[in-house]
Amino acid sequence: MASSILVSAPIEAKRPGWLSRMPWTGRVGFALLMVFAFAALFGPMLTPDAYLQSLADALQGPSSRHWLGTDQLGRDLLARIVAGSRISLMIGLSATVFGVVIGGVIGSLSGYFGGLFDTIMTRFMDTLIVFPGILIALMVVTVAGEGLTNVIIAVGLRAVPVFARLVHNSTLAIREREYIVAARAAGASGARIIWTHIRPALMNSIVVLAALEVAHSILVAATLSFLGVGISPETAEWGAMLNSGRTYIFRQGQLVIYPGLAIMLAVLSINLFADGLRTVIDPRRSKGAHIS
């Protein structure tokens, strides 16, 4: 009797998700970042009014009513730190998007078309990148004046040459590949080639650099506010809280300790997440970096 043999197709193992492929430091950074994101989205609805003043409760220490104490105007410190997470993350994300869009357009156009435009823009971006980013942002916000929009533009302008250089150098390396030459020979316009073929090839590098730039933008914005030229001192922003609380540093240290910790943890979480994201996107490069 002929025996029948059942041959089952091999079951392809499901590839683990991007989060599980991160090193533990990246997952820790992602978890911390989610805490800040939750605080930014829902925190103001769960805490007292961050701008409610009560001079009778000024400069109080931690208590059951005010978990982290109050500032010099009697405002709840925890509520202001939670509200500051929304402002700081919004500045970091908006300034980075501004830098990605403007820098990406400049870098891709100059890298693809070359010529006189490439020479002028390359020299201009190289000149900007020589100056410290905080100095560029400081000059812009000093001229434009304080305010959330002006700070976002100032911090975003600092990031433009960073992304322009990355996109420009990558476009130079990609534009002579066979599929780009074939698309050009088929009559595709330069704008179509940049958007359809070059942009996807640059996304991995842009995403990792953008994650790092969010952290840098938050730090620069906090520095501007601490210097008194960024966000209005009354605004619940971490740098502005440091600026207004430094007068009382020896009497009520929590006025500078807690905003400083918030800045440190936010920047640390984003940097850890960006490093883990780099490992997921290009694991071979990350392994080589660890081996070397």
Contents of the next structure:
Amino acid sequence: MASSILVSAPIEAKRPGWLSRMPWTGRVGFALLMVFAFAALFGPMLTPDAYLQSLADALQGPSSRHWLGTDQLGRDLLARIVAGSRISLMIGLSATVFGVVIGGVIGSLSGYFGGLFDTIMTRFMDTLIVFPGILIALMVVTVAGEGLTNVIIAVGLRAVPVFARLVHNSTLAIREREYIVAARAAGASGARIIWTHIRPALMNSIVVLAALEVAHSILVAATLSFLGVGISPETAEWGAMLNSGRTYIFRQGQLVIYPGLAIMLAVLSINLFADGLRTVIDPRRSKGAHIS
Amino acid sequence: MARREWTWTSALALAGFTALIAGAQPASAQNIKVLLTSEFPTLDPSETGGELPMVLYHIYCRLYSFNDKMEAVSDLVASETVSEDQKTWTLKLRPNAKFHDGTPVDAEAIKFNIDRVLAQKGSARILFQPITDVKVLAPDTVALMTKEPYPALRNNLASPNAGLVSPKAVTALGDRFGVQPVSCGPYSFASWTRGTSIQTSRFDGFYGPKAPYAQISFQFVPDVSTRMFLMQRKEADVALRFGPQEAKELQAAKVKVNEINGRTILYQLNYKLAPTNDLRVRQAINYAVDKEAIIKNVLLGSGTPSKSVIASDTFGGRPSGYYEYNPEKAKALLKEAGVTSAKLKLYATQNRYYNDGLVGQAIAGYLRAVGLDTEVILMGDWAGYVDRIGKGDFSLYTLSWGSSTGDPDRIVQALFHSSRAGQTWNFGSFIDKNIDKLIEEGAATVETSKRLAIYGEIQDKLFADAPWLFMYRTTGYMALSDKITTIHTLEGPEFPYLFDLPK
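Other form of same protein, the form predicted together with its partner chain, not the form predicted on its own:
To see the whole picture, the full complex is given below, headed by that same chain.
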């Protein structure tokens, strides 16, 4: 994971656009991601009601009325996949923001000030990070109960130590630099130094890691609902759809193939995009990474 | 020298091998493997749960047993005399019955058993509760006294939970009895490998006809695909609890599949909360849901719509009517009741009954279609589910019942008697003094025709009051290998007996 020190010059406006500096894989990822984003924003307006059941039309194959067919309760599969993209992207983004904010605060404070707080926090984060993410999420949902908010917190909590560690390690290295020492000598407060002098230097690596974490969070959220915890199984969520279609895998493959494909493509597109983003932000490092 | 030795050995090996082949057929046909879905904490008969009854049938003997028609008939009892006032049952026992540890099954043992269960809190207690006193009249004669006439006593004593324990073993083993049970059934307990299997072997001292298989091994295989695979590979002989799709696949693979009537699935409605405390709303809910479409599409045909609170194969069970699918009528009833916006909470189990979660969602869809905003809460953990229902904030919740005694008394007592209001399994707080009276009368009436009339009245009254969203009776499937020659599946319980039942 990109937890080492990563400081590069800010991107200059005069250079060619960041999208054109991205490798083609990154651009493909970006294009796919835009499709999902469009579906999430406008899809539910264009497709039939994802929750309208009609048992007479249950388990149908593709038709002009239902492009991808229907599920066990006769609900339109395409509409549910599209509605699912809104939920998945929302969970992915919110959970990552949660992780960045909490992890960033913990990491920068402990990294900058050090001392007992640092020791305790570092040990605590180390403990959290050795747990598989899904285990933490499961634990939180079991204790806190069902609901979308709880799922976002549960998935976000898993991302906290990831960001805390990155920010902590980078802060440790930066705080000894001359310009930080100068700022301190000029009488700037700790909070001000962190916000105005350290944060900008960390932004690039946080953005890359955050993009990857969005993909990871979508996957963890889908796993949670596949296991039947968290979001109500009625919700048009990809993992929940996979779970309820599981027993029909041999007869009505579309019930698992489409949600599965949606999860895979969403995660793939974000990963490709994140990878491309890294190349744009730090070409030197990513080239090195390719060689090794 | 070496050569001669070699010849000797190979001749011996060959002879041994031939013997093995010759002997293998009957020997393996005598040892059978039964696949259950889950383990249970104890084999003590006073507990219930999951597929425990199937194991209890084979290890424990009982005073009465069910015959193929699910009628309670004498088993350990050689003859019975019921007193004029119907309150004293004098039972003469078979002379040759022995427990697996060799001690005799005598009047003292019967008294010990009944006293033991009545002193406990287990699920079996309700079966023996009508008995007020037990008297030993002679070594082979015992008298059971009841406070009121109680004709269902035979059925209660034939329940798998009324299995008899060896007093000697209970005294010697104490709490460990449940994991090393000693009784007097056709098979004796041999060993229990936790999490894997329970071994039993034929008890040669059994008083009844000789059991057909030398050994029965009950194995716990929770995963349905694994159970299917083992049946297809012919590595098991009886496997329970398949869904309709698996049944089809097994049949396609030339495995024999038996259909059995399963449990009655229902949704209990809450009499304590609006709007389900209004009769018209309860009826509207029944009219709003298309039971047949759910059976066809969600259960894939494995069920039949319920037409009464008592299933037709339980004593007295008969159809009372049917709320056909009629959303217009449902809307009209809701309008009449003045329900314009209502929020309902529907609780359903997840993976306890076949496709239960989906059925819950389908019902919610139908209720929304007639204007009842329904929230669906699905729970996979049974203990947590019961706990949640007990809080009483539901509008409707799913539940199932199956009759292990073939008699309706226990069922209507538990589900509708006002003394159970707000508790298991009358969480819906159904309270009706007339029904209470009828239930008590039904329990104490001896004459069959009168009893039938009482249960008929109970069913009609309950049906009209719509205490449930009436759903369906499930159809279950079990797979059998060619080795299974003796098997009896009764109408009520979902589990088969692997030995011959009394006539």
